[in-house]
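Okay, so here's just one chain, in structure tokens, the form predicted on its own.
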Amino acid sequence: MGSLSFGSSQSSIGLDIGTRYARAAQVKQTGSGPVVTGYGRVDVPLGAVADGEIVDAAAVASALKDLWRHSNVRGKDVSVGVSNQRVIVRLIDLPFMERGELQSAIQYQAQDYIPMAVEESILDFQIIGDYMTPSDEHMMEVLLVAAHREMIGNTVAAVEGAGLRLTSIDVSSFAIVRALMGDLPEVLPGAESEATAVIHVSSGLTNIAVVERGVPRFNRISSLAGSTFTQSVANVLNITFDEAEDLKVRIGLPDIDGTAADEFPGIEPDRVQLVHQSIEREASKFIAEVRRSLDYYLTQTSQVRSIRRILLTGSGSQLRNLASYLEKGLQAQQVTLGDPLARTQASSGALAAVEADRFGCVTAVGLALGGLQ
């Protein structure tokens, strides 16, 4: 694999290789717009993969088969995702050349803006606009975007591995902002001094973006995330994983203003007690994390002054009150739940298992989207 890519078929599959699930999407190009005609999650094998990263490659690719024999996904080319702490994203400003001559010259300007060497990364980019400085400098945007060698290897590996073509390899933060909001700019706030984030939160990991006139410009990865706040009531309670997820999901964050516990039937209010105060506290740690990403945006642009609106979304967005506690600990004007299925249409054949995996199938849907481009 040579390069990464930004981004043509009446039909594309989108696959997303997370901790715990793999996903595959198969969306088609119709008249009325994109349909997702197939969907699939399978577990991928504890261990397997590491902070978004593939560490083995083989059960990989085994759980990828799995995928391919239980969905009625139909092809072989996919558009796979990348998400971990060795894809780095950049927005730099340099000096107006044309494309060609930027291809040359990316290579050596690369290393100042990236915290590995260039040697080990893969490297693409994409121009975002030019414009003119105070003292007439002809200067250009671009989103510069390297991932380190041995991950991609890794990623491709268990791709062919299980018998698939691999057709791109994009960023999960960039597939994740295009199922949510497409690529025009008129489907962002019209006041240019807001931005919005869209923050996906996964069972093992958390991206956050910060999308500006249409351009993912910003992107943030963290480890809190949906098996944090699992992990959490498991040594609370002193349980399995399993059982934790499940109590998690009954029970969630207490509303803002107090929540009973007797709105729980069947767990004893002591019960409800401890997994409300064990979530909480993980949620202190995650809404300042979000912050922390967000207030340093916001001292790197001078065009942007506040973030007001706020998508949430993947499967761990689904956390009973997270959007409200989110909205008060950030100050924001609006936290919604970013659906996927509000912009792309689901086929009869399809429905159930997308239905079944609403909010994180959102990545696979945006991978396979960018593959119709």
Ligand SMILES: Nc1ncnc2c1ncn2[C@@H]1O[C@H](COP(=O)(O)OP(=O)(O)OP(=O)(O)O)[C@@H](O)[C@H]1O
Given for the second form:
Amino acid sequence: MGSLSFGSSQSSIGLDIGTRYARAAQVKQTGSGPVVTGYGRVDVPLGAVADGEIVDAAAVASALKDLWRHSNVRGKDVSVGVSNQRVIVRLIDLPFMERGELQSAIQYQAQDYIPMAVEESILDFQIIGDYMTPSDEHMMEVLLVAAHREMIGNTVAAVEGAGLRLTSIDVSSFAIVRALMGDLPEVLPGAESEATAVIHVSSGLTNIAVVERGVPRFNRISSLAGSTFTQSVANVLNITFDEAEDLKVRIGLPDIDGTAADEFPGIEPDRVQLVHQSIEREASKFIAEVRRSLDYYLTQTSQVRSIRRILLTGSGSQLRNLASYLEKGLQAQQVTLGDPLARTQASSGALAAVEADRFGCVTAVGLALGGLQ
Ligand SMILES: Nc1ncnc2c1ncn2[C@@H]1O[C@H](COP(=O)(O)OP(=O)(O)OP(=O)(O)O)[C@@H](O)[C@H]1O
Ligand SMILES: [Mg+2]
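Given the form predicted on its own above, what does the protein look like in the form predicted in complex with the named molecule?
What follows is the whole complex; the chain from before opens it.
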């Protein structure tokens, strides 16, 4: 009898198309939780994706074909993530109504909340909960997602051009939160006045989300990200982007307490200092940007008074000493690296590939997890 609940073949693929890389993760549901069984990453041609949007669908399609050829991801149905200025997420309060009624009402209500024409957008929503106001009005809280139709069209074209089928589109930051924190609201005693910020740094974009009791209640995208640090090094040393990338990864930020400046064999100390200074300058701007976002969130909410915990993730989060700079700059109690392998296992056939891209795989894994439900 027990065997009936084992070996479920339910499987799902998450596809994360970025500026530098496209990544696919395949996740299978097993008796002991979801397991990553396939994983791969390929380069995306320069310029094919910009500011989180696909500009050259044909070039992306051919990268995706490569990805399928060179990875152990098997299957054609994919959940794709989107993250750019033309995907809007808003938490809104409306008078309580039944789901069916909301479905049509949202078409009329949405325009008040989104800075794009509703006619040009695809809308989706999720009911978060309902409550009574002090004056006894029955209200509901709804998470509204609006995505620009044309932008989604390019995503569909790239995916179909690679011979794949797009089964769902998800907001990347929801996928990131899912991979790191799970889907179930974490109702912890005393947790009402605290929230977790999730900061995902990739090459062209940083995703900032605030999660309260399992619900992502705030979401913002910034263009200060990994490439910003690289470009500043390239500018200050007058070298190519690729050369700067290498120096950035090797040198990173100085130790925060200023002690024991690491030795970097083969790099002149003057050069190390210039790299440190240029990245430090950009890091201050980055931290100010994160602080502004979190402060804005705190002014919008009546319940949460502090953000104590910060999960830092994405490939760009590996910048040496970035976590301690954030901890100091935000006066947060705890900045932890958000590791998707903390919640989801990987099979022996996928483990090496996942581990090699441990912080970069978060979005793809979260998208795949979303497809399991
Ligand atoms: N060890 C490291 N130290 C510093 N930065 C790193 C390190 N490893 C990777 N990065 C940075 O992470 C960034 C790449 O992030 P990622 O792989 O998530 O990009 P992407 O998904 O293609 O981009 P996007 O999602 O923004 O379009 C690059 O800026 C790279 O320099
Ligand atoms: Mg990315």
